[in-house]
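First, one chain by itself in structure tokens, the form predicted on its own.
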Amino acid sequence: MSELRLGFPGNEKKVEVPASDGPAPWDLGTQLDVVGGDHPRLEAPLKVSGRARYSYDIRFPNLIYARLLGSPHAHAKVRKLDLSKAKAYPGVLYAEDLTRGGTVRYAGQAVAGLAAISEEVLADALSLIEVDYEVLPHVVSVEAALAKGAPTVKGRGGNAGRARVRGRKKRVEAAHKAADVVVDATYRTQVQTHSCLETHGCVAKWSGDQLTVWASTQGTFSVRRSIARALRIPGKNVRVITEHMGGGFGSKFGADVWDVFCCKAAKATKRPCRLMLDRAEEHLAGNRPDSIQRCKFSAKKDGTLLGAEVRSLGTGGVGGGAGVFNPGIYSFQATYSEHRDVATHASRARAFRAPRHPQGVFALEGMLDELAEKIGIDPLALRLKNDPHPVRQAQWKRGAKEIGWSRRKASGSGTGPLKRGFGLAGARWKHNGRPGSVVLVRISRDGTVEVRNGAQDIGSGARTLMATLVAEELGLQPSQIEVHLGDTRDPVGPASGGSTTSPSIAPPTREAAYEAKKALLAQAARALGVPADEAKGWGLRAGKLTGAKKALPFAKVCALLQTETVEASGRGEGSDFRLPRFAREVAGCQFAEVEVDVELGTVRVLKVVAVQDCGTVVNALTARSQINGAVIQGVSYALFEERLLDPGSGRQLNPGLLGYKILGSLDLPEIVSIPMSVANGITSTGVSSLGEPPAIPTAGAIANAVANAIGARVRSLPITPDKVLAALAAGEEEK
């Protein structure tokens, strides 16, 4: 047995865990040369010079392009769909009727498919494609699907699906009872469409039976899996590349309807065939549903949480997945939820930066303020009070540290249009490494070490995390190592999502970087002829043999190979990731500053104070820029960003980006990103989810300082003017 220390300075735990032959696990006591630093993104070079290829600068010559045509309905069958005319069309070389069970439920539904020579002649051909529908009644909201007499969209049944059902009813009427002070307040949070920089898409082509796809996708490997499938061939036959992709927060894991049919186009015309989606498409390709949350939540005078009651509605349109986060972070002596998915014709919505929780924790941090001004308490106050979490407790400390948390006023009591706020909200996210991934370290006799995944990058920066960690290892620095990812001829690595891709490959990074440094030393210490037990106590620390009579550099090291390389795979096993752990979750707060104008109602976020636990912190520059995009999308999401459809069409009216607001730079306000290294014990390295965690609290945070700002509340998102001003005028109402 060996002993680990886990926490962080000043709440440390002492655990005693079996020895094992593989790398020790770092703890508080480790000493770490490279891990923990800044480190510039090994693609950097590639980005900023515009060489690093996309799938969307996918060329070959002899290239196909095509395209799908959506119904212009919400919901309607589809009688006849004829081909004839833009088949024959001039430049078509590929055509299919993709109606399938004949009726379409939402306003963009893919009814066909065209490939030809050119975007060009696409856009004739479609034209020419003739449809007779039979329009239906449709439903595009939460009320107007639930409203008596409503059509239903999945065909039996009504619109609401059954309820999921967690606590007990009578236990949280019981903790009502025996409050002091009770509120009861419905929150809504709007359709946010994913917005990926990069649409979706891919490139196909066909090498006899062997098919290669460059997608923009966050899973290569389900890709594979997907498109195999759909084809009805072999997985050995397919390969799929990503190199670099733009975006995808949830939308972009297995092959979708433009996938397949891009690459049955390929097939069927013998070349390379291209299908990325338009900005008006992408709109479609998938989206954080919205959410009606009935909350009543209840407390003693001295700040004690009693009952946390919410009942929700939202909609995932023709799909689900609309759930809410809410309650939860806080200890509260009873809890009740229930929670409804209601279908609506509307496209289907996808998993979207840490699913569920920015539109609960909206909620469920506007009711915990409502809560501390009837009780008369500061908030930061009773979430000190109430929160159990041994990491967040120290994280609200430095974060209202570094806010000025104590130059909040009473809400409302500004003076001026111009008056400021301060708010604040948590985050918590599971620890989600998983087995099953596999890296591949080879060292050369050249000195040069490279590392080899199938996983992508999704611009988090795994290239550079991968590499830090086998710096580590082998004493060199990132910069030294080759990173390969993003090809499934390499080992199988993870989809990113849930934030697993960095503490699902990093234990199996490590573990193959130190068996191939045992290699590479063993063989070296047999080329130097030193016994092997004399030579167990070398290793690699900065660039240098260490240990031995002579410190020898890594290159001259590497030159007493007997092979050309040496190599070794680190496999992520499920004991790799049952080791004791500090906390059961990851941990996150943020503090936000705000002006709100309240003549004209327009809020304007001065300041982001972002601390966030991710377990070891191997690159604080990437954990950094994780951290700082979380919350410029946070804030996208609290001011900003609403699907708007049309309820007598069901189309919607903002399918581009003028029309569909996002922040832009004008909009940032200074955001300080605090990552915050645990010693969380879990794997050999400690590593556990970013992406996620810091995306959900922001809204919140904004949220409540708007509402300490104007002494008002606005419980809806996007906090737009007119809420504001109408939130405004309700209080002087009640005055």
Contents of the next structure:
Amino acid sequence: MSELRLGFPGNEKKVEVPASDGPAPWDLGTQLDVVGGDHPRLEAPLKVSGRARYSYDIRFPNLIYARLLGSPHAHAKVRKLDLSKAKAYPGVLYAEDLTRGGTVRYAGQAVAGLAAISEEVLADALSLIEVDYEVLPHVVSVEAALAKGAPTVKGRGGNAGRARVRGRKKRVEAAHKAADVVVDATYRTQVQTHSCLETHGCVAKWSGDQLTVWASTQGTFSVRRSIARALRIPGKNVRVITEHMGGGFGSKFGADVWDVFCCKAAKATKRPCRLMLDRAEEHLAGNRPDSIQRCKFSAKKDGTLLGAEVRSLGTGGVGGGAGVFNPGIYSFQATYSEHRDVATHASRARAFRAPRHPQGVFALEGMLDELAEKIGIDPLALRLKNDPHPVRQAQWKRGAKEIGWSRRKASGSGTGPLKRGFGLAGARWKHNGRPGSVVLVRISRDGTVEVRNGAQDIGSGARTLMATLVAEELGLQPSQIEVHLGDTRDPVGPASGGSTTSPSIAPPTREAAYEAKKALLAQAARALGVPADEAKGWGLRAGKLTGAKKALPFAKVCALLQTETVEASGRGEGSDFRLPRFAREVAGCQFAEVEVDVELGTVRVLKVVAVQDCGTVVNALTARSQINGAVIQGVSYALFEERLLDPGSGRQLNPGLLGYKILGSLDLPEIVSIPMSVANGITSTGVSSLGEPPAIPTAGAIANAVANAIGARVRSLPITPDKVLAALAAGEEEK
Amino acid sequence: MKPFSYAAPKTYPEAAALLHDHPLALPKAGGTDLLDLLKEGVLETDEIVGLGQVPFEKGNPNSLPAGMTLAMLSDAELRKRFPALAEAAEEAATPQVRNQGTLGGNLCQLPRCAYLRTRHACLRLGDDTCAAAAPGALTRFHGVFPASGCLSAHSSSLAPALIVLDAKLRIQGPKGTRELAIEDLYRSPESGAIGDTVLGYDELITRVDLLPSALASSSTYLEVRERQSFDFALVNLAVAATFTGGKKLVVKEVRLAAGGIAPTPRRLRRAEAALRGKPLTTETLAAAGAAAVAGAQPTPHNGHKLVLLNRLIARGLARLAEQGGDK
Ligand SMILES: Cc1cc2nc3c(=O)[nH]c(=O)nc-3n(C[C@H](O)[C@H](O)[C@H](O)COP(=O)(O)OP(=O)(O)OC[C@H]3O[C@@H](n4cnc5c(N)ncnc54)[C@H](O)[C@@H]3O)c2cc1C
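With the form predicted on its own in hand, show me what the form predicted in complex with the partner chain looks like.
In what comes next, the whole complex appears, and the chain from above leads the way.
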């Protein structure tokens, strides 16, 4: 057994763990040289100089282009689809009817595909496809879908799915009864689209029966599997490459109809084929579902939380998955939730950065503030009283200091048209590392170190993370390590979903480096004629051999290799991914300071402080960058983004980025991102999930800050001027 | 986008002649609006007459070439004489669009109605119904003063400013030139005609003439938008006003014009009347605000535009009063 010192300064816990053959887990006592530092992304020069090749940029001399035709109707039966004119158009090389089953259930759903020698030819030829639709009635909102006599989306039964129930109604009702204060309110959130900068799609190229696909994806291996399945060919015949990738956020896991069509067109024409969606199509390729959350929360006068009851509805369009994470985070005496997915004639929801969480936390934290207001207790004090998480307890205090929480005044008390407000919200997430990834580390006689894994870097800086871990083990700098990612010919790696990539890839990376180092040192000892026993105490640090008589530089050690290279694969076998030994969950919290013009209803977010537990911070620079990105997306969700579907046509009214509003640089607040290292003893590295958790609390914190500023509450996202003015007017009426 | 031929005349008379000979041709200045409309399939043409090669004579500083970019309009000298115009140009769009979009193109930009732009049923496109007027339609950004059944909201930032500055436009046609007051440039929407100006298909704006005056130099521009940039105003307002009196200001002369509320920029004459000769008090402002929104027909989604218009009027006058109370 060995003892680990876990936790963080100020809250330390000693835990006994069984000894293993692998690298010893890091803890608070470990002296780390490069892990935890600020390391610029290895690919940064390529990205800023435009040399990084994204799937979008892949071109070949005889490349052809493909596009799909979308239905203009939200619900229709395709009576007849005639491709003959389009096929006959000069330059068109391939055409396919995609109307399986014959019914379209959302506007923009693909009905046919074409491939042609140029995008111009494609555009012309698409307009020659003749489709005879029998237009059917549709519904695109939850309310309309639940109305009497509404057309059904999925054939049999109504549009409301079965209720998913958690907790016991009786117990929550009893809790409410014992309460001093009860708050009843309905919260709403909008549909948010992923709006990935690089749209979905791929370039496909065949060579005999071997297919190479350059895909914009967050799961190279899942794309390989789904393409192989769709084309009914062995997975080994498919190679997926994603060298750099322009955003996925949960919308790019598998091969979609367009990818499969592109591969088929390439096969049929024996020419490489490219199909990338345009922006309007990208808006259809996934979204964060909306929600209506009817909440009833209760508490005692002293701030003890009692009951939390949430009845929610949401639509994932023709898909599901519109549940909300609510209630959670805090210790209630009793909770009860009931959720129904409602089907509508709208494009399918997909996982979106912390699925279910931002919408749930927006309502949850709003309800907590409403309770606090009624009780007359400070919102921060209410959290501290009811938050069971040891890490978040520390984070609340740290964040409060950073934002200057003591400057918060009573809600709506400011003078003049510009009013300041402060708000806060919390987040929880799982330590989501998974077993199964394999990393290869290869050290060559010339001193180069190469790291390989077939997973993609979704943008989190996975390359640099791996380089940093290997550098730590080999006593080098991250810039000295060459990392190859995004090619399914290399060993298997994780799909980037659930914030799994870093925690899953870190342990095998460290292990591979550790084993490669052992092999290198063993050969070096042999070459120098040092007995194995004596060489046991050798190590590598600061570019040199340690523990030996001569502190040979790393390159000299490598030069002693008798074989051209030594290599080792790590499987993370010494790691139990499901065993957090300090705190069961990842904790985070955020604070927002806003300024609201109460005459015009406009909100400016001035500052956001985000304190986020990341387990071991491997690269502080990219960790802050993840948090910054999440906060930016959160501000945008809170104030601007909203997919607008016209009830009459079911079509999107804001299919471009002018109408679908994403925040711009002038809307950015000052962001103070504080990645917090917590030694949790899961795996040999302690690296945890970071991509999603900081995307959770931003909107909730901003909404609470707005309520504090104006003394009235906007319970609906996005918080636009019309809603702020309406909330203020309603507040006036109450008085 | 359909293929088109491209002509690049060197003078306005030549350009007007080209347009005259090709009734389906469209003039293009910066192209920031026109090219989008062609790509979205809202407009179609087989010939574009590019105005980029027409040289611009600067000369008289009060006579602005239509080809000036929005960026050039936020010039320090112009700001002194015609602050509302410089401010409007500066608030509009994004730095990129301001570097590319022109004065002439800005005044003739087509409506930003989401229904029109996504090719829903539209009176202007010749359909018999307006999708924005259907029950349940999403109209948060639409106008509150529909005209000829059109609910669109005019989105030019420059037009209201030029209206309060009483600008005169010089128009080139195939047979010669004419002058037009900016207020007479716009007309109510007509079925089947996408634009909302009185210009003939073969006419072009060549210059915008302004007259410096005490009123013009005491002008300002305000707008409310959701994002700080890359966004159209929910409501915009240009105000020009002079005052008399020392401590208690009395409105002497005043002109108000707003955008974002009707298919064309709207001069707020009734509100002006409620202000003219009156002390600048809360009551006066309330009366002006009420006059400005009298007769409005907001939809269930855009009542906030009335509130915003009211508050911009009060803010605009307060701003001018603070700057130049003694004039
Ligand atoms: C992202 C974005 C944000 C924007 N935000 C704003 C904003 O906040 N405020 C605002 O006012 N505008 C805004 N705009 C609109 C923008 O200002 C206009 O597109 C631009 O000013 C038009 O100028 P242009 O030279 O590019 O015109 P073009 O696109 O070339 O032409 C526009 C129209 O005018 C016609 N035309 C052009 N020149 C003449 C002429 N000399 N005589 C007669 N007709 C002519 C064309 O035929 C066409 O119909 C925005 C645009 C974008 C893309």
